[in-house]
Each structure stands twice: as C-alpha cells, then as structure tokens.
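Below you'll find only one chain, the form predicted alone, shown as structure tokens.
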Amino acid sequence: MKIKKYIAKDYQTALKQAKEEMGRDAIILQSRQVKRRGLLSFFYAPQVEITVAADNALQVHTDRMRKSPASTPAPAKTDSLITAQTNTAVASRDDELLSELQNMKGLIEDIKSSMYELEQIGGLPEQLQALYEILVNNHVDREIALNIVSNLSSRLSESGLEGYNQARELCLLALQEYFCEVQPIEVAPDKKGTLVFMVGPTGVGKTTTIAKLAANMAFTEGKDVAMVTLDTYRISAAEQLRTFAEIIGIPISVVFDNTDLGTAIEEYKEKDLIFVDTAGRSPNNQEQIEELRGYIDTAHPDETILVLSVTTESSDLLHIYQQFEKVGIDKVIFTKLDETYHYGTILNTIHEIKKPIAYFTTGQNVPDDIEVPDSNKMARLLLRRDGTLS
C-alpha cells in the first residue's frame, strides 16, 4: 500500500496531481486545508491538502483489466468512485461550513438578547431590578420576568411609589393575575357517572394523585366514586391503585382494550365520579399516544387532565403538552412542588398553554399532599429568595 499526499492551490488540481501519479485506481483518503509557510503566508489564501492510497497490486490488477475489451467499462467505474470521493469531500466541507454558520448565529442571537436584556432591566428602578434577578433565579422565562417589571414600572410612576416593598407588593399583584385561572375537578349534582381521564409522562405521580383526588371527593366531599385502571404496563401499578382502592373503599376495574373499558364505564354509570388512570406515555411515542387518543374517543371523558412534574424543565414541560394535547387536554396538574425550590417552570408554561390549573401536590401522603391552588401563595413561592419567602 502506497500512501502519499499532495498539496494544490484548490481540490481539483491535488486531485489531477494524484491520478497522474497514483493512478486513477488511488483512494482518497483525507482532504483538508492548510496554510501556506513563509513570513508572507498571511497574505496568501490557504491550500489544500489530500492524501491518497494505492496498492500495488491492485494497480497491476486493474491495469490487466483495462487492456481486457471485456472490461473496457472499468475506468467508468473507477471514475465514479473518485467522483463519489470528491462529492463526499465537498459534502463534509460543506457540513461543516454550515454548522459553524449555525453556531454563529445562534451566537449572535444570544449576544443580542443579552444586550436587549442589559439595555431594559438598566433602565428600570433598582428595586425593579431586584424583583427581576429573583424571578429568574427562581427560573421564571426572562422575558416573562422582564415583561413583568416593565410593566411595574409604570405603575410605580403612576402610584408616586418608590420602595422595595411597595414595588414588591405591586409584583405580587401582577403575579397573581397569571394564576387567576383555577379549575378543580366539581360534579354536578345532579349528574351521574362524570369521567375524569387522567393523561400524562411516566414518573410525574398520576396514579398516587388520582388515589389522593379519589380519597378526598369520598370522604370530603361525600361522592360515590369508582376507579378504572388502564396502565397494564406496570403491574405494580394496577396493584397500588388496587391497594388505594381497598383502603378507601371503592371499586377498582383493571382492563385491557376498549371493549373492557366502554363495560367498566357502563357498569359504574350510577357513580358520581369515575377516575380512569392510563399509563405513562412518552410525548415522543407516536404510537402511545394514538393509543390513548383511541381510549379517549371511545370514553368520550367529561374531563381529560395533563399530569406535569415541576421538577421538569420548562421547554419539556412545552413539548408534553403539545404532544398530549393531541388527545383533548381541558386543565393540568402540577406535581412534586415539595421537590424543589424553583417554581418559575409553572408560570412559564402557563403562560404558553393557556390552561386552568386544576391541582397541586405537594408530597406522597394519600389523602393529604394535594391543594387546589392559590394564587397569592403562587405568586410568593415565585418572589423566594434562596429557598425563603422574601
């Protein structure tokens, strides 16, 4: 094997340097660029550099073959694959050019929102400032933070207000408006069997909630209630729903496709209030969610509720939603706020769906760790400073 490289001022002279003496049969192997040596190399644009490959014996092989009229169609072949080699070449460089174009402007981009961002929060009152940092390290979106104490701004010229507290006072206010919208799960009372579907990612804490939701409406609220279990993906799962449903003692259904789930349905129909648990789909499974969406237009629920986990980021959060928003979703619940001390990731996604919020649980005790929520408690847990109210 016989490796050797060749330098040119662009591809295709390295490439006719290399056949002449390689032969047309050479592998390309690389192909680079490299500076030009010498004190003047600055004024110069650079080279290119590919290094080639022929054996030998391929090379007399081939030859043989070309003196053949039988393989007169070899050279043609031969020609292809270093055409393929070059097209290759070219398509890597390319790649690579448009990459760091990508990484450029999103550099750019950065860079501008920051300087945008500086420009604003500069301009405002120092207690505004103040307001802002702690929204965003409780991971409120910037420019939600930003459109927040903005809007403050105003009303503290127009309130003759100046200090933190006031300012602080009015941020709450603001706060507040973006949890105006609070849904709980109610029955009408003169209305049998209403179904609550309950939809959502693995691991967000469906099944505990609906045994706490179910837990509180029987003995709170003094509802007849049953449960359907559809996740029998995980045993353990229909087992602790089973278990829940013991202990308060209502009646639980396991099945298995939509015949079994339109008989359970049909069979608690004189139930105030009907929990259907499914199991845990992931929002980039196509599939899964066709599936649920199958359940739900037979079920046809009088409700369908997105379980989300705080403790997820907001853009994830985003993308859930979407893809279950394919199957009908009417209000959410936000899970494991006893799990963090950043609760920004609630008023960001909010804000971008446009939902009611039904629930909060705040831990794993079956009844208790469920609230519905409140707005001026929200709106503090979003004004902490370094895990405390501030």
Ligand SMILES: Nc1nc2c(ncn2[C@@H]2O[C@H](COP(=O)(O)OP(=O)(O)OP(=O)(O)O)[C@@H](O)[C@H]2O)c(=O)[nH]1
Contents of the next structure:
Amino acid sequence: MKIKKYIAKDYQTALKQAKEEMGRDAIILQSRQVKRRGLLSFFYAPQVEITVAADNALQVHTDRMRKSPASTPAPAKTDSLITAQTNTAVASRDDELLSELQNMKGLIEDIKSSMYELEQIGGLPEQLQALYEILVNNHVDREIALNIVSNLSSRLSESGLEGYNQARELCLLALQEYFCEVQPIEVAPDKKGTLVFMVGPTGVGKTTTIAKLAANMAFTEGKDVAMVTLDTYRISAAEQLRTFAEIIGIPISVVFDNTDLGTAIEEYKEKDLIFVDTAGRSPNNQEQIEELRGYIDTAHPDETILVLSVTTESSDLLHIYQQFEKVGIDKVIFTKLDETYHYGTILNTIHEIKKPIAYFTTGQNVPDDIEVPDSNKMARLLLRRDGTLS
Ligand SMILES: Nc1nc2c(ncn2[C@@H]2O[C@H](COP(=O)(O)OP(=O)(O)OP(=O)(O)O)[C@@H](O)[C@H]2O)c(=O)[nH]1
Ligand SMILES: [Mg+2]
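Hand over the structure of the form predicted together with the named molecule; the form predicted alone is what we had up.
Let us now look at the entire complex, which starts with that chain.
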C-alpha cells in the first residue's frame, strides 16, 4: 500500500492532485486544515492537507463493487475517492445484499415448486393426496412422491376403483417396482476365489457387515471363506476383523500395500469367497478415493459394494455415491435400518443411482442382523403412518 500527503489551497485542488498521481480508486485516510508556517502565516488562509492511500487489492475490490448489479450505484468519477471506513462499510453491505438476494432467489424457487406441487396435488383425488402425504412424511422426495401418485391417478380411474384401500394397494405395487433390483452376493458353484470389496464412508458398518456375511456364507451356505483387510489406519480396525475371523473360524490377512494384497488374494485363490475390508473414506478426500481406486484396479474384484447408512440424508448419500462411483460400484448395502423410521432415503437414493441393492442390515448383532431386501416389505414401510404398519 502506498500512502502520501497532498497539501493545496482547497480540498478540490488537493483531491485533483491526489487523483492524478495515485489513481481514481485511491482512498482518503484523513483530511484536515493546516496553517501555513512562518511570520506571514497570519495573512494567508489555511491550506487543506489530505492523506491518501492506494492499494492494488482495494482497487480490485472497488472495481468488483462497481460491476456488481447488487451494489450501490458506482460513485461518479469525481467522487471516486472515498474514505477507508466508507469503503469497508459499502463492501460488507454489498456482500450482505448479495447473500440476501441469493436467499431470496432460493425462497422464490421453493415457493414456485411448492405452488406447482399444491396445484398438482390439489387436482388429485383425496385418497391419493393422503398417500402423497404419507410418502413425504416418510422422507420420500416430494418430486418422486408426486410422480408416483400422479401415475396412480390414471391407473385408478382406468381400474374404476376409487376407495383409499384400492389406491393404497396400487401404490404398494408402484413402490415395489423401485426395489425390484435386488442382487445379493453371487458365488457360482464352479467358481473359486470370488473377490468382494466393501467400500464406503467411515463408521457405516463395513466391517460388521463383512463379519455378518462371512459367517452366513460359511455356516448357512457352507462356503469356504477368507477375509483380507486393508484397514491399517487404526490399530483397532484390523483387530476388530481378526476377532470376528477367529470367532467364525476363517483365515484373515492384514495387508499394507498392493503387493501384499496380490499375495493375499493369490494365497486364498482356492477359497469360494474372499471379502476385502477397506478403511472408511471421506467422500471429500480425493487422495483417499484415488488410493482406493488403485487397490481396486489392481485386484479386479468380482463385486465392489458401497456401504451406505440410512441415517445419512438423501442429498449426502447421493454425494457419497458420486465420489465412490469413481472406484466402480456394482451394488449397494444400506445399513442401520433399525436406527430410523424414515425409509424414503433408500428410495430416493436408488431412484437416482440406479444400482441394485445387495442387503439391508438391521442391527449390531453378528451374524443375524442382515437381510436380503424384500420389495413388498419395503413398500409397506414406506406407506406406514406414525411408525406403524397399516
Ligand atoms: N444400529 C446399527 N448399528 C450398526 C449396524 N451395522 C453396524 N453398526 C454399528 O456401527 C458401528 C460402526 O461399525 P463398523 O463395522 O466398525 O463400521 P465401518 O464402516 O467398518 O467403520 P470404519 O472402518 O471406521 O470406517 C459399530 O458400532 C457397529 O456395531 C446396523 O445395521 N445397525
Ligand atoms: Mg471398518
């Protein structure tokens, strides 16, 4: 920042000099009257002194304010030197106005879509309006819920059925269609070394789900199973899986890099099924996602399963999927269904990502709290009122 003083016979002249030298976006830090020095000073009028600062960064900022449609009108050329205090005040007011405008824009969009929705819903029979309400209460996205009940409207009049129960039956069928893509892990009888990677954000239940699946595959389906863990970030992580492996009675390898991973997979190639547990990854950490992709590209798993917790909001689930999609996702598992009453998030996510669901997990108990999704049960859960199935 450059600071300089100008003394002239009056304010306008000092201003002109400053403007010519320091540029028109210079800022006046101070202005005051000064008396002339010397014996004859008494005979002369006092002069004006202005202290002026010029700064490139400030200049850019004032230029931006001038261009911004939301800012106060740009000062006329002759008024362009403003005090530092005024400049700061205008800048913050400018930002406030901008953010208020953004909020208002968002509100108008919300109001517009709510009005559209009301219009559409208002034109539907009462029983469909009631079903729409239930779906939305169960956290089904409004647009999807509207779509479902609007489609039902024509089917309802075609079938000549008008009552609430008939409408509900048709709605159940429509909802079931969303859950028709169910694909549990497949182990072909004649294939050895089926490799399954479990990936996902932290704490969603990857390790617990592997333990449940490994135990079920070993005990119920009689498969020869092995486990590998790449989660060496926390000491307790490998121990957690090792404990499960010991209880179930299956081998486990803890691996630190791609070479170890290759060796472990080679070692277990005669097993029916190899589960690979991975460390929880933040969807916002590109480096971690890349590292994960490196392992998956080397190992070429038969299935890469993304584990998602239903306690996460729909918009976050979608963001998580979009980040993990980079490693190649074949199917998803939704965990912690026991921790919510609002299953709309599952429907919203499936509708967007269009991937099959492999399993739901419903509690912490190994190996019991896991199930293959049942589309009929899921549809009923989405149509329950106040947490009760009706
Ligand atoms: N309520 C409930 N808790 C679960 C479920 N599945 C796992 N958990 C619990 O969630 C917590 C985290 O489970 P982990 O299996 O360690 O999760 P993770 O994804 O392996 O976690 P990181 O390896 O740290 O990323 C544990 O307390 C589990 O018991 C479920 O279906 N319902
Ligand atoms: Mg884990």
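What we label the rigid core is the largest C-alpha set whose atoms superpose within 1.5 Å from one form to the other. Remember, predicted model here, so these are calculated numbers, not experimental data. Positions refer to the first chain, counted from 1.
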Task: Core-superposed C-alpha of residue 10 shifting 2 Å or more between these two forms - done: yes
TODO: Using a rigid core alignment, state whether the CA of residue 380 is displaced by 2 Å or more between these two forms.
DONE: no
